[in-house]
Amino acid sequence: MTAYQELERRHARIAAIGDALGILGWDTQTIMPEGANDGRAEQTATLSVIAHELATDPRMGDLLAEAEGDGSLDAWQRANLREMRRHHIQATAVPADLVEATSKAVSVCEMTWRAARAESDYAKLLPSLTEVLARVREGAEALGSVMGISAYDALLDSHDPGARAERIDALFADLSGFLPDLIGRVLDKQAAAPAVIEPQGPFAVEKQRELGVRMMERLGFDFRRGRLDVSLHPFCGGATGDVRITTRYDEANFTDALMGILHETGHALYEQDRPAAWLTQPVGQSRGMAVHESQSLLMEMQACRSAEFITWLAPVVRETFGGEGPAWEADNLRRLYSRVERGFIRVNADEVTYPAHIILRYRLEKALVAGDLTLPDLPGAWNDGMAELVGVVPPNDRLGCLQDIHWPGGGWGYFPSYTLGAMTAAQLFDAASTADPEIVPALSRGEFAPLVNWLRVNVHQTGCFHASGDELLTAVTGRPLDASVFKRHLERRYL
């Protein structure tokens, strides 16, 4: 067995543990009884340590060095070896006891967050969140010192290889200079248009689920290898060959759950379509979280909020809920789905104001990791930032800094991926529609095959063959990420 073959064998074992952790994570967020939390924290910490020990085995470094001298590897194997080296650097930079401490801190903090959010009690979360930030910062500083970058850049890189704050600062500066004027113009245009008529509920959860499953099937989700459930915070998780998405339902409003399902289905299609020959290997994984977010936002925002798709969807929702009258007409639903409002909640934000929510979180977490902002001061800084960027101030912390699971869950450095993903989605959808002029007309018939087939070939099945999201975008669209296509999309749709 060659050094490279031995590396493949070892990484397949690490991937299997990752899949087990994925199922445990799904269970924790959906159906695990509250009293099981201590045991679950121990289980996930133990599996995380085993995976870390496999990844940091001293023999790994020798195998990598030997394999890197093997001239017989093909292009995919060389890409896999590059990803293995990246994983090895990330794993060996952080001590095993810190990995275990971080996993336990996150498990405790996630459960505390659920109660604190429900009670709008930031003080209840503060001790466990302080512990999580301390462990995350310690790991990021260790990785950053090895890579020769800042702690926050190390966190960004762990979600999006090659991502750096300096580059994101420039992209977000472009957007933050553009958004305030755009939001004002869009709100003025909306105010002059006929008022949106809200379809009146209640909308039975059973009917909402039925509609969601039907839409998942239209998009191409394979229910033989996945499922739909309910959780406090919608997500896509599970394991290789077992992709599980969740949503949350409100009987007074069917639109949020439906769009949440379409969003998470975009993630799920990426996971279900990863390159079959490389599923257990680093090169077979998704190419970073900005690209992953681009797949969910491309489905939800670019495709499923388009006038073409809404025209097809209108009679379907009318039939599902027994609706009648002007509230259920396609033009009203289109305006409902493209309505812009200054709101408190990120996951319910529209496409125009959403980037402002992300820019706020990006600024805050960068300051928290650097020590320029302290956690006791977070609620005030959050509210000040919301006033500046979105134009509203949350009345309580449940609608403010307690709304997201990311920081309690250890997901620091992740938030920029959402807006980088929105920009990537616009650039990819523009390229896809140009390459295949049938994609947009097909949406008006509720047909997604042309779009999904293009994404499967150009994004999903390329895995991590490209070294970064920018490299993938350059290969597919002819240039790295920039804000121009996204800005043009927003102006065209909303003005």
Given for the second form:
2 protein chains.
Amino acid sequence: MTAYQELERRHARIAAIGDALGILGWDTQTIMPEGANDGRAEQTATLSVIAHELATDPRMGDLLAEAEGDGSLDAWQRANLREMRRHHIQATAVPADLVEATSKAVSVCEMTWRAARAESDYAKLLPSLTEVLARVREGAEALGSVMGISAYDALLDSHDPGARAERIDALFADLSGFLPDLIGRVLDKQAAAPAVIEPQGPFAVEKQRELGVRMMERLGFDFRRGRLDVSLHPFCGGATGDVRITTRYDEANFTDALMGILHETGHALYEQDRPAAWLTQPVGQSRGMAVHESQSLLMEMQACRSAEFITWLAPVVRETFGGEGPAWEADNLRRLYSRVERGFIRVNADEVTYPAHIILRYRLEKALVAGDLTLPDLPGAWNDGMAELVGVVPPNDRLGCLQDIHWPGGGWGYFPSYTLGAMTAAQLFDAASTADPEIVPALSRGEFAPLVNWLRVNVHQTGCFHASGDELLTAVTGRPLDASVFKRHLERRYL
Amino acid sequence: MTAYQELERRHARIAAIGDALGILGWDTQTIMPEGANDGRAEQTATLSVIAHELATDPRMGDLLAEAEGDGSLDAWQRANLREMRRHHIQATAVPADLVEATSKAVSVCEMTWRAARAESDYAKLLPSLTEVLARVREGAEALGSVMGISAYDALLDSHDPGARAERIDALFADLSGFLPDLIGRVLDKQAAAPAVIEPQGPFAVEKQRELGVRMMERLGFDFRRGRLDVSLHPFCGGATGDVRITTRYDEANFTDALMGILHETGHALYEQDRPAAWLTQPVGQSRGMAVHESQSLLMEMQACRSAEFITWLAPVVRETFGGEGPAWEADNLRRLYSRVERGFIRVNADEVTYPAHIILRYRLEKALVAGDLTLPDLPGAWNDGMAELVGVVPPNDRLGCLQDIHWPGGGWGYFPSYTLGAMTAAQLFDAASTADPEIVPALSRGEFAPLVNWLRVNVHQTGCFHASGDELLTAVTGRPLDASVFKRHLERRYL
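Now that you have shown the form predicted on its own, what about the form predicted together with a further copy of the same chain?
Next comes the full complex, and the chain you just saw is listed first.
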């Protein structure tokens, strides 16, 4: 067995543990009885430690060095080896005791956060969040020093390989110069138009579920290798060949679950169509969080909120729920699904204001990690940023800097991928519809095959063959990510 | 850290992997999409290999030897150490390549068995079953030679520590001398009595499920630490603090699901009440398969098919399903739930004929492992034994020696535990009702607390403190297992 083959064998084992953790994680969030929590934490901690021990086995470094001198590898094997090296750097750069200390700090902080948010009490969160930030920064500095990049870049890179603050600064500057004015104009236009009419429920959960399943099937979700279930926070998880998405149903409103399912199905198609020959290997995984988010947003925002698709969708939902009257007209639904509002809460934000929420978080977390902003000053900085970027100031911290779990949960450097994903989605959808002029007309017939086929070949099945999201975009659209297509998309849809 | 403490730490890790496997196994049998099968096999194989590597780590032997010389251990720690030694012998006695060869032979044979059974084609199964038996025998000989016992005793011991063929021969001889005559007399009595009336369905699945949940709650099942779901083959599985039972519903018949749930709840209570301080350790596990089966049969057969309980149950099921007329009278239901029939299929057998099915399998597998019977002669020997023990001869092998998955699945030496469990249940129930005279009267009020409290203290919470099922029985009932109470129970209930 060559060193490279031995590395493949070891990574297959790590991947199988990751898949087991994926199923356990799904179970935890969907159906686990509440009293099983401690035992589940023990199981996941044990499997995580074992996977980490395998990844940091001293022999790994030798094998990598030896394989990197192997001239016989083909292009996919070399790409796989490059990803293995990246994993090894990530796994070994941070000392095991710091990993453990971070994990403990996060556990405490997440629990504190739930109470602090409920009580809108930032002071309550401050000590544990300070501890999390300190540990996260320490880990990021260790990784950054190995990679020769800043601590914040190291955080970005761990979610989205190749992402750097310098690039994001430029992309977000472009957007933040554009959004406040756009939001104002869109709101003016909305105010001048006739009021949008909300379809009135109740909408039976069983019917919502049937509609969701039908849509998933139309999008090409393979139920032989996946499931749809219910959880408090919708997600796409599971394992290789067993991709499980979730949603939550509200009898007063069918749109949230429907759009949520379309969104998660976008993620799921990416996972179901990863390159078959490389499923257990690093090169067979998805190309970072921004590209992953681009797949969900491409489905939800680019395809399924398009006028073309909604024209097809309107009679379908009307029949499903036995609706009648003007609320169920395609044009009303289209306007309902593209309503813009200055709100406090990111997860409720529309396509136009969402990036403003993200740019705020990006600026703040970058400054916090760099030490240019301190945590006691966060609430004030948050509210100032909301005023500037979104145009409203939250009345309390529950609706402000306490709303997201990301920072208490250790997920620093993750926020940008939401908006990078939205921009990537626009750029990919534009390239796809140009390459295959049938894609958009097919949507007006409720058909996704042309779009999904293009994504499958150009994105899903390329796994991590390209070294970064930008390299993937360049290969597929002819240039790295820029904001132009996204801006044009927003103007066309909302003005 | 002492050697003993280090052993505890290592076993906690092995237990966490076992728990993760328990949840994955539950998932596989209940809700996994069919296309996920290969991936799931990969996950479970990987976790099993890791657990086996931890169990056979060369350092384990040294730690055990050192801990065995530690005079400071208390009685539970010593019992734990004894179980650790047993695990180590089991894990190390059989060479890894033989474990793998056996596992592969079993995979092939199980698949072949499904087709062979469907086609009633024993010749089709013969080659792969021959391979399984050869590998199983080889492993059993290896284990037996380390333990200084026969190959078949080694198989018995691996399911039920301390079980030996010599003891089972005597117990089963007692039963097999008694059963054929008893069966004849019970059938005569049944024939002379008025016909039993089957309640007529359909019985809505949702109502059956609600009834099942209600019964589980009455028995003391803790839904905070467990679930009830549906699977093709009912089982009790899951993990520590997360005990999951399953059933299957038939709209034409509510009794099978109800009795199945009561049976699995008996298993589940044992798991939910294992000793809290030892949950992750070998001494905190259940005391072998015969004792485990005794807990399900004690609930189903001793308690829930008793005249006392059925008197309480009859109006409950009548109300649940809106039943009317003589079919729903307690006396009719009692006779329905104790109907005896000479049948071909073990899993459909009643309490009286079931042991005859087991004794047949015990005789045959013991002879096959010893080489006193060869696999080509199995169908003939099966049919002869059925004639002698049950009094009927199956018309084909599908209803004969092809009916059970145990032998193709590598589960040799397992069958006796069903009937040892039935006998153990009778002996324990007798001791319990004597120790607490409230137990039986409580059943006639649908109350299980006195019974479950007695079981909790005397059986569930003792884990593996006693070295064998017989030691447990001796501690609790004053003597090792014998057939007398079981025989008396059958005579009282059926004659």
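We call the rigid core the largest set of C-alpha positions that still match within 1.5 Å between the two forms. All of these numbers come straight from a predicted model, not from anything done at the bench. Positions refer to the first chain, counted from 1.
Once both forms are fitted on their rigid core, the CA atom of residue 288 lies less than 2 Å apart between the two forms. Taking the rigid core as fixed, one finds a CA shift for residue 123 of 2 Å or more between the two forms. Once the rigid core is overlaid between the two forms, residue 365 counts among the residues whose Cα shifts by 2 Å or more. A C-alpha shift of 2.8 Å is found for residue 96 between the two forms, based on superposition of the rigid core. On core superposition, residue 376 has its C-alpha offset by 5.8 angstrom between the two forms.
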